[in-house]
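What follows is one chain in structure tokens, specifically the form predicted alone.
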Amino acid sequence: MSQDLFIQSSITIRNSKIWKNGDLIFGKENEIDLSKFLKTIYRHANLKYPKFFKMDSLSKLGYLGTEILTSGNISNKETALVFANSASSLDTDEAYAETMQDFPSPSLFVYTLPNIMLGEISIRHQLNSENVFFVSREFDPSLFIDYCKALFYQKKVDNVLCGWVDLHNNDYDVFLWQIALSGGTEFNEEELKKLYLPTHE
């Protein structure tokens, strides 16, 4: 038996710009360096979370997207996290490999798995929920739809936060959205592509 699921809200972060529910809410005229952009968003959103500065860039992207999408509040602590990307943690893996020539960096080593980002989000919001991270060649709506429908069908969740958070060589692509049993746009492949593609180059 299938259930009707709905996309309640979404956020996209690309090319030094942020769109929330399709509206541009932050943007630099010229694209800026990722590190500078991440700090600029943090200050612009008036966030106060010192652990942010210890995270790798992939986790920072996931953290910032989640904070802005949820306005810093995930009230349902059973909200599942279903994330994916194509580069895994390659950006941090390469940085860590460079340190191995001298002295391996423990602070980088802890981020050499992409699902650490989910741990950071769970810690920040005190989530006690299921989370999963997939590595896929490209953004695949059907992957998210099939997995999320199974979670709802098995009555494991009432809410899911989904995310495509990809990063490699300072090229980043962030798309997060929330799914629930009511409200918003129908959760299907066509609607996901509409939300994902307009600002994607």
Contents of the next structure:
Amino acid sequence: MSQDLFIQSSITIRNSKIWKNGDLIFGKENEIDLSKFLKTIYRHANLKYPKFFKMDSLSKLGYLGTEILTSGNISNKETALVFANSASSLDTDEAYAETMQDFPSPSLFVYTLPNIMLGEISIRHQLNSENVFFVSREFDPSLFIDYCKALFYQKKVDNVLCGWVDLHNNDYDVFLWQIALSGGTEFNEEELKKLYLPTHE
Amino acid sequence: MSDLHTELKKSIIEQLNLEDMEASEIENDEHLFGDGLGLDSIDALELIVLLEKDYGIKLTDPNQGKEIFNSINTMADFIEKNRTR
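Now that the form predicted alone has been shown, please provide the structure of the form predicted in complex with the partner chain.
Now the complete complex, all chains and molecules, led by this one.
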């Protein structure tokens, strides 16, 4: 496992703001409601993907983060997706449970799994790659490092898109980054924490 | 255009998250699925829920859906004849 891996680019989305590679690229002075924020980013980034409006908020966060990080283009269709969060799809699960009192919502039920988000990203970019979604108590760099190194060591991939996409009670925390065999910053725990922590409160 | 036609269009836009659409942009005889409005199978399930929730109509035969959900006109006709609320 001596192969060196590198973080090529990253994005964080928190508190109605977006940072790409450390630079603030979108920000509302006052924090706005998540639903409004998601629509605002979609329109600000000039995205055209009607399926966006069918997604739950968790998938929208993953989709928007991926679009902005990759400028809408994942050229390597074998790019693996390694994601995690702490709340799974709990927000949507709760909303769906509420509809069960009356008329269960089919469109909400579709999204009651966190890895549906990975399916949406894969469909959008026509990825045929490995993907996995972990549920972890908190952002854990070692989880991503160990899993990604194993993927590269087994020669299963040469690009990985990683993501911490967490959502609970309208509180969201999104951090996505791309890993490859060259370029950018070294992929280790210290660098990941440096990228993740500065805007995280 | 009847009130029911307009009401249906607004409900569909809201229920199916067709965010950028206005009721006036949906033609009464436009196909709702396929090359028309482009709805999918999950949307069809949402329309079945909408019929029951808003008009008290429970579809017992899934094969009816293809005919009923052909357009706003066919939906409105079916609702007029079968509504319980």
